[in-house]
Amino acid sequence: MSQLPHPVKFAEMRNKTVMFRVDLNAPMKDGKVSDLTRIKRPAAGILALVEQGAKVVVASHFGRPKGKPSPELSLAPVAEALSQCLDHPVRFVPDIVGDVAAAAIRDMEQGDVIMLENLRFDPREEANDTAFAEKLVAEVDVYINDAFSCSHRAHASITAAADLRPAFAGPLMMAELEALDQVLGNPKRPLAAVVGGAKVSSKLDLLSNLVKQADVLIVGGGMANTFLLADGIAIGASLAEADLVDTAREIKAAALASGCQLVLPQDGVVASAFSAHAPHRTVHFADSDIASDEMILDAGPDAIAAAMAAITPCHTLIWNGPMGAFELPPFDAATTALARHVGSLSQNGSMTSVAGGGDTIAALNHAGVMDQFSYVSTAGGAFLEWLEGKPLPGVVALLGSA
C-alpha cells in the first residue's frame, strides 16, 4: 500500500461531535453479548474521544437483518455491553437517521456517548445510498472509521459517509493497515506466506497474488490435495477439487516464473474416518499407496520439517488458513508445530508475522501462540481481500477525504 489514510488526532477532536463507525458484531446468547472481544477492541478509541470532551455517536451494523428491523438483531444489548467495557454510560437510541436520532445527537453534552440502532435495519445502508449517508452525518462534525473488518463493503456508513465530512482512520484501523503494509506493502525480505484451508476455489485470487509477492509460499490443508492431484498423485478419498487441477498447474507455473519457492507437502497423515483419534498412518506421496477410502488429514513430519526450513530464513510472514484438520487431534500436529515455530521466530525478533481469518485465529488459539505473532487480524473478508490485492472501498474513501 503506497499510501495510508490520515489517523485521527484525538487532541483535534476536542468538543467535536464525532461519528465513530465500529464493528460490534459480537456473539449473543439469551439476549446478551456472550464474548466481549469485539466490544472491547474499539473501547480505547472511544474513551480517548470522551477525554477530549467529544460527543461520540457510535454506529455499527449487527448480523444480517436484510434491510428491515429485527428485534433479535437490535444493538440495545450491545450498547449495554459497551457501557460495561468503557465503564462509562452509553445511551442507546432506537433510531438511525430519523428525528429521534437527530434530536438525541443535538441533546448530547461533552463526553456523552450514544449508540444508534443497527445500521442494516435500513436497506439504504447496504445500497450505499448518499441521501441516507447525508442524514447519518447531518448532526456530526467529523467521521472516523475504526472498522477495518467492514471496509471491504461499499456501504453508506463506510464509504458515502466518509465523503461528506472530514474523515479519519481510528486507532484499530491504523494498527491493521500498518501491520498489513509491513507484510505486503513494504516487507523486509525474504517474505513467506502460509496458506491453508479446505478449498483452492475460495483462495484462487489470494494464491495468484501471493505467488507474485512472496519469496516462499507454503500451501497446506485440503487445498494442497488439489495440487497433489495436479501432480498425478493418488489421494484416495481426500477432499480435492478435480476441476481445478489445471488452475493448480497454472499457479505452480506462475510461482516458477516469478521466482517464488512453492512448498507442497511431500508426506501426510491419512485415515479412513474424519474423526478425532481415528486410526491413522503416515504416507509418502511419491509412493502413491493411499487406499481409496483413506483421506489426507494433516501434513506429515517431512512436510513440517520442509516448511519450517523454508520459513526460518524469512524476515516477514503472512498466514491464512490451517495446515490440516487441526480441530481433530492428532491431525493438528502440522498446524501447531508450524504456528509455534513462527511464534518463536517472532518472539526472538527475527520475523514480523501477521495472521488473519476465522479458522486461522482458532488454529493459533489451539496452538497457544495468538500472543506470539506480531499481529493477528480479526477481520475475515477484508483481510482476505486486502491479501488478494483488491482495493478496500472503506480505505479508499478515507484516502480521498478532505
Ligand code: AMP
The other form holds:
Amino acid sequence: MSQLPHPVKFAEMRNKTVMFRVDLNAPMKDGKVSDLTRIKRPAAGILALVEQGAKVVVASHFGRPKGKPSPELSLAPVAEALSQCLDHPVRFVPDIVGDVAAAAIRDMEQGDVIMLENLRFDPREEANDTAFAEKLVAEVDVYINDAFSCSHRAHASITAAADLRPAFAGPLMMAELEALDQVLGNPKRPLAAVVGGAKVSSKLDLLSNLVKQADVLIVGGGMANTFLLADGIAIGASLAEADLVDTAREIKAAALASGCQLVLPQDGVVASAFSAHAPHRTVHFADSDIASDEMILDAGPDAIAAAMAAITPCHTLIWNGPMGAFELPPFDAATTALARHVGSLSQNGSMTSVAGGGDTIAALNHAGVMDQFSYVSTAGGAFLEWLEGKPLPGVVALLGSA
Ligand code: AMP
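Having seen the form predicted alone, the form predicted in complex with this ligand:
In what comes next, the whole complex appears, and the chain from above leads the way.
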C-alpha cells in the first residue's frame, strides 16, 4: 500500500477548535443552492466533530472570483444549505482572516459550526501565501482536509495551512484515497485501464502513466482515431490530432516495452453528421473504406467484444472517458455495453472498478451503472492528476504532518 495520511480520530477532537476544509462548490440558481449533493457529502465529518463538542470552522472556496470579493459567489447561501443538511445551525461569517472572523471563532461555544466567506475572495489563497495561512489557522488547534477534489491545488488553505497545525485527513478524503490506492497503489492484478474521450492531447500524461502500470489498456473514443492514423488507417473526417501521431506511436512502444496489452478498436460506427440518429454504418478498419466526409463516432461490435474479452479476466479496472460520442444515440452503444459489463463484473465480485474524471460520470449515468462500479470519484481534476501519477500537494502536505 502506498503511504496514506493520518485519518482524523474524532475522539481526539474533543473540545478542540478545528478548521475543516471542504469542497462546497454546489450548483446555484437564483441565489440558492439548487442541488444539495455536494453539500451533504462532508456533513458526516462535521457532525462527528460536533458530537465531540469541537468548535468547527468550515472553510471552502466557491467558483472563481479571481481574488476579489464578488457578491454572487458569497458562501452565505451555502452556509444556509449546509445548516439544512446538518440539521444544526451554521453561522455564516462574512470575513476570512480579518478581525471579524477571529472574533467569531473566539466567541464559539462547544459544538458550534461557523462558515467563513469564500477563501478565493482573497488573492493570497491561490498564491499559497504563508502569512495568509497563518491568519487562517491562528484561532484553531487542528486542521482537517476533507476536500480531495481540491487537493491538486497548492493553495493556502490546502497546503500552507496544513503545515502550520497538526493536520489530518477527513473521512471523505480517506475514502477517496483508499479507493484509489486499491487501483493504482496496490491493485489486485491483472489491472485494466479503459481510457476514452475526445483527444490524446488532454490525456497524454494519463496514457503515459497508465501504460507503465496497467496490464491491459483499452483506448477508445475520439482519441483512438489518432492511434489509427498512426497505423496508416484512413479515418475520413474523424476527430484526430495529426500532429500527435508520433506521440501515439511512442505510447504504443511504451506499452510494448512494459508488457501492457494495448487494445485499439478494429472496427467503428461511422456517420457523415455529428448528430443523434445520423445515418450510420459499421466499418472494419482493415478494409479502410471510410469516406472522406465520414467520422468514426463509436467503437464497433468487434471492438466492443475484444475490449470485453480483454477486461473479463482482470481483477481491477480504472475507467476515464467515454468510448464514443455517447451523448448522441446510437453512438453510445460501446460506452454503455462496456460500462454495463464492468458493472456486472464488479457486482459479481470478480473485479474492483474505479471511474472518474471529465465526462465519465455523465457516461456511466447514461449507462445506468453508477452504483454498480466499486467507486466513482467526483473529484474531477484531482482524480485526473492522481491518474497521471502526479503527487497531489494537499495530500503531500498531510503526509508531512505528525
Ligand atoms: P473527454 O472530456 O476528453 O473525456 O471527452 C469526452 C467527449 O468526447 C464526449 O463529449 C464525447 O462525445 C467525445 N467523443 C468521444 N468519442 C468521440 C468520437 N469518436 N468523435 C468525436 N467525439 C467523441
